[in-house]
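Presented as structure tokens, the chain that follows is alone, the form predicted on its own.
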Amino acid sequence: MTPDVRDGARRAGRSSHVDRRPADCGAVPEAAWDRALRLIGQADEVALACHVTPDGDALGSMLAVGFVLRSMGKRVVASFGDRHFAVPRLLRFLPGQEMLVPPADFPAAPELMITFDASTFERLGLLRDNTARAREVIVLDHHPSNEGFGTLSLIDAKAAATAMLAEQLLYRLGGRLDRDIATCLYAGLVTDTGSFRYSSTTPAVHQMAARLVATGLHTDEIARELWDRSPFGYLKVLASALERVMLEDGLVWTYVTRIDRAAYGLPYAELEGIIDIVRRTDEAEVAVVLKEDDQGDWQVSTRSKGTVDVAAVCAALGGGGHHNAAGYTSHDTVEEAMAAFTRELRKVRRRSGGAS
């Protein structure tokens, strides 16, 4: 570990922030944290990447760490591997976006790369080749399905959000919270806990939220940006999705096509919240929404109310995620995709002793 990083980590160790380190991040071995600090300390430039079509946890965690690396004098470049590179409208309020570059401008073979909230190599999209050529890749994530595709894993499946791991990394690097960093981390925390409604919401989550809010965040403004705004076209597309919704054996599902969106000029990223409406169905334990992206593939979002492990279902279909929230990509028709999902869902139910 270089002296500047070691000294920074020692200073952080005396701060009140680290004294209240979230217990949920204890699954990462100290040796892994130490190696991460050494790699970062030795690097002049750090390339950051999060998963395609980033959500608040992916983009927020990446930008928060970017701020700290920049304060250490590192050159920072950040991106995500979408063909049509654009920050989703809901996240354009996040500070630090001047660090972002399109995939074409990302280093071809980074000396050091850190990925955020990407559960698989494939989730890096157009940046997969860059990742494969990188000398060192630190994987920062909280998905149970992540087996570690980099050279160093900072993965804790018990953490409610990647933002919790990002917070720990910034403290260990000697960084401190300010309002910009806290805004990014708070967006990640509330996104992946469903505004503290999901079962992943632990005491450590609320303790972290308290630290972030103490920087002077306007939480009402962040909530409005994330959940209380949408273009009029979203209502029309939502109406189409709800019109075709189906309820079958405890499974509620629907789909949204490119044509649905094109009629109202609605970007794909605006569809994220539909699953949260569909999943409210009392009669359903599992909810599925298939969303056709701009390339014609179906991005399948799934949710469970607890008794079904949708991560296991999605993993069997090439995806992954969490017990109650997971997803995958299908290149089949809607009918074929749902037939495959239902088949795997029955297998998971049988293994868990549930109804077939």
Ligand code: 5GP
The other form holds:
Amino acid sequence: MTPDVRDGARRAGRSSHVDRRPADCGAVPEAAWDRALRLIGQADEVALACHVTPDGDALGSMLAVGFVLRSMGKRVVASFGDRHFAVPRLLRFLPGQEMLVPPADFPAAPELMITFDASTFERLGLLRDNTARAREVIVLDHHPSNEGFGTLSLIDAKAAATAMLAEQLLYRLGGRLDRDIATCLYAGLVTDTGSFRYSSTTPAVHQMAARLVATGLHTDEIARELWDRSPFGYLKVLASALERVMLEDGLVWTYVTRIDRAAYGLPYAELEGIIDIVRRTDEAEVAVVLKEDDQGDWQVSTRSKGTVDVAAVCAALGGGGHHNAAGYTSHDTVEEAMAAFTRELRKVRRRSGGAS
Ligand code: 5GP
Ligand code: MN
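Output block for the form predicted together with the named molecule, input the form predicted on its own:
And the full complex, kicking off with our chain again.
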């Protein structure tokens, strides 16, 4: 990022009227926060984990809390359980990456662990065994489907992002919101609200954004890193995905193969934005993009405009997520995967009274 100290100082200077205290919506009982503070207070080392193939909310929330714990004098390790451990290119601008260790170097039986944005135990990937052996596991999340696989749940299904819970934890720990922490939290907030476009964008979301921007962070540069840049090969791969796009019965869908990507050396993580183009289709209520990963499995991204609960569809296929944004992994062919998806979609539509 190009440092523009004056710009940062000007923004920070204007911030004197911004309330530093995050609003607490009360979804997490006070006793749970108290217990979290006690567990953290007692620990010398805290092991942090977010879900596999992390997005801005997972990694941003984890690194933000990592900064605060470090400032409290704790030893911090942070990781995610991908077989091919690499921070997605989109998220390499986030500060705090020196806290990250590959899953093999993660403590085998952590004294205290905190998980971020992971809705299920499975989403921890290679870190599942470490989690199972941890003495205490605090689950910080905002997925409605999360039933709490840890020893303490800090879950708010109404929060637009896990970053909102991370900010709350940070505040309660007495941490100071600086620009690095704000950058991490902001990445989470904008990722999960689609840049303040989704219905999850409440006044509390904008109030949090105000607190973050007041630290002098560069919202323009964060937006460019996250959404407005890609290697040339992305355009070519996008072109093949759009070439094959299908519209059937209110469902718009396409796929991207490993071979498409190999021709341009395009990493899997670069495909994240394709669903946002496909889902704009007026004639479709549901959008699906199947992305073949480096192992040859299909990572299926699904989106709904509101009438269909795609989390329910994905849950039936072994995945999960949110009402309007969910996903799962398929080991089938594209044809088989789409046949299974449309079958489950039909069931969910029927259950919700044939809406859409
Ligand atoms: P995306 O399409 O952006 O990869 O995922 C959208 C949302 O679906 C994510 O925020 C996450 O909550 C959920 N999701 C994606 N893949 C999976 C999966 O394999 N399992 C579960 N439980 N949720 C997923
Ligand atoms: Mn999230």
